[in-house]
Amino acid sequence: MMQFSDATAIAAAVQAQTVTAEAVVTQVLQQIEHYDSRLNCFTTVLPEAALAAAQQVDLAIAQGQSPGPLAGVPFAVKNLFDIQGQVTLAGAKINQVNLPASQDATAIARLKQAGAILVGALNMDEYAYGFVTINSHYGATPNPHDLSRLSGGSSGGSAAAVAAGLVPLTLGSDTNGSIRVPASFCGLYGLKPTYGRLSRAGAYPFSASFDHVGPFSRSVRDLAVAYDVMQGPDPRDPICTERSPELSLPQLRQGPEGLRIAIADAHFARGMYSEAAAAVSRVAAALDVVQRITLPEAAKARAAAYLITASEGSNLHLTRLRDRLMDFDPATRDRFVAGAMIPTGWYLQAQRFRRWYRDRVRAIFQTVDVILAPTTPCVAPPLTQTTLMIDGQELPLRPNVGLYTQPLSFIGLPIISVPVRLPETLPIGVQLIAAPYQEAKLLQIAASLEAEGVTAAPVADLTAL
């Protein structure tokens, strides 16, 4: 069996031809067929489309041509991502009925444009409305380092099938931590890039003024391709009008020296489990970090992110709820239905408060230009498991394991949650933070966290399936 380290080192061994995509892509599809009957990561396998993609980078490498730098790379993506000619479920049963899609989301075609191939559509919490990933109509997709355990969610297939290994790189989407979350618990690099860098156009929405997509990785140099490729401006989506500078390898190199870095405390220092307080300071000390600062009122910011992501995603729903409630899976159908009886004036309210908050966070990064926070309180909890403690609270799981998430979609910042494995406990993330547009100091300090050994992404081992 050929192993890789990530998709960078697929796609350099496809361009010096020492392997061909067609190889590498059936390989993929059989260990699809192999190990996900147990891991339930995919809803969708495309392998007639993905062999003729292969050959397609083949030949065109065999011509001389240069197919890009994520060539003969195999990617699958969250099923809410349209996908021309099937079906765009986001994880409903609703959707079933629905015309195929007529054209790839952006994502998707601009990571086909970079050579990469497309294998499948991963499963997810119904509408991205969870972060568990256990779906009444397609099933829990377990957590591949312990599948007893939760994936996460709500682009928990997405975390899963790169944590198994069964493709090196998958896109999600992120609203109040549905990247962050499932990263944490499988133990990968997750990108949420600053709201609208990423065009969203075909991909199904759950609440417009959060929503992001992203992509989950093995590497950090994997991330920065995937999100060179994908960005720029696309008439699709209004709000998708900007280009960073291209980032590099030698970029990522620079590391941390002279950024400025510090820890969220407050909000961000309580509730957390002993692994996510480890985490953080594994990661703070190998940075040399003893600067603490306070975003200011972010259980508030937290409260009213759910206010505006719940009532957005009611509305967007309200003819379904009302014509085929009972097709909704149970646990997103009584959140849905609790959204669209929030006030208007809650409404209102909210977001107002979250233009306070973007002004106050904001001010934050003129002095400091990284945040280092818990992704998530605890590592990933039982399948089964209905409830967290919380500074000695008994809380329901679903909505808490979003604790120090949902503050920072609040206002569209991007961030990097990045794995850390400490002695004797299953992976947790640490969430990089940074000003909108800052994606490359986050990239950097990455790298050079994973250069050093502070993170990684193992790959789960499979052999017991």
Contents of the next structure:
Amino acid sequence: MMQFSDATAIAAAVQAQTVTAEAVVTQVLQQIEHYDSRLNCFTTVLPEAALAAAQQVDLAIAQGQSPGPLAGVPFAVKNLFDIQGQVTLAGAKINQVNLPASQDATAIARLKQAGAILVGALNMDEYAYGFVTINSHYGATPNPHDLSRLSGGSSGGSAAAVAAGLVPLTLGSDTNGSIRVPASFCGLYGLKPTYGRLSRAGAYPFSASFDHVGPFSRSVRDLAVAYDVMQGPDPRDPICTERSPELSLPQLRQGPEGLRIAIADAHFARGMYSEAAAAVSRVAAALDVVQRITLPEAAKARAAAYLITASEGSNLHLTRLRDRLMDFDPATRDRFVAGAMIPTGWYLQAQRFRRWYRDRVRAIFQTVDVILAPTTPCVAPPLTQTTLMIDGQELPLRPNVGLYTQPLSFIGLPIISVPVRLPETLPIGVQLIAAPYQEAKLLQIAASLEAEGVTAAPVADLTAL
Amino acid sequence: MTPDSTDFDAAAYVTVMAQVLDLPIPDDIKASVIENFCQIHAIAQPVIHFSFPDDLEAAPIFKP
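Mind giving me the form predicted together with the partner chain, seeing as the form predicted on its own was just shown?
Every component of the complex follows; first up is the chain already shown.
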């Protein structure tokens, strides 16, 4: 069997004609066929379209053309992204009756333009409202590193598919942590870019104030390439920035020298299990960071994020809550109904707090470039676990997995979750957080950590399957 | 002053809001909806009692 370290290695081999894109895609389809009945990552596989696209890539190379930096790279997407000709499920049974999408989501179209080949769509929590990827309609997606544990969510299928080595690159969405949480649990690099940096057009919405899209990968260079090719204005997404793309790949080897880095304390230093604290310490030590910094009122930021998410998400689904209530996943249904009842004054207060908090955090970024914080309070918990111990209190697991991610997506900061693997434990993520539009700095630091072996994203061992 | 959240009658509020929203709630899930709204009510308290200057607007077009 062909083995490639990452998407970039596949693209190099395809460009050099040492392997064909068709052979790469054929192998990926065989792997999905073999493993996915147990892993439950995919809700749709597109073998005919993928093989046809691979043949086009091979033909272009044979004719001396360059299909792009992701030539022949198989990828898959969370099933809330529109795929032309497919119904966009967004994890919901209710959406099965919708018409097929008339065009690809912008993020998919841009990856395809770079030569990547779409092989399918991936499982998620219903309407992206969850951190666990346990879906009553489409099943649970377990963690490939330990099938008795959570993959995280809501982009759990996107993380598990990469962690299992089924595909080297996937797309997810992140409203309150839905890229970073599964990246942490599955031991991957996950990028939530600046709010509005990547087009969300054709990605089924959840909470418009916070919705982001972004990639998962097993290498930093793959994350950089995917991010770079997806940048650019898009009139189909009203909040997509009109700033020019800033390519991160050419800056990847600049390293962390000269960057001011600090560790987040207060809210971000409380409530975590020992593995999370050890992972932050390991990254901080590798970067020689001792300075600590406080993001004021982070707990209120998390609460405000909750109110806005529940208000906007419930409003989005109000008609469906009236007409199809009992077809919702019970895990989302009652939260959506309760969220529909939030008074407008609470929502507006939370939006004003968002502006207040953004102003304070902007000021902090005058003195530091990058902040470190845990991604999740713990490694992937068992699928059956329902509570977490946070600061000595036994609290519900599902909402509290986002303890450290919610106060940051709340103000749209760019963040990479990098994977740390300590001895005798499952992987866990550390968030690298920067000021808006400073993704390149994050990728520089992540590349340095990866080069020093501080972070790594090995494929899960599937030999027992 | 922050009101005591235990004074809040979530069941009555959910019943009225279901009528206001024309969103009938089957009896077998009503207790869960009430419990969820109680959680939202508790989460909301520190945010809704936070004071701002009058000129602090929400960001209508949010630029991070």
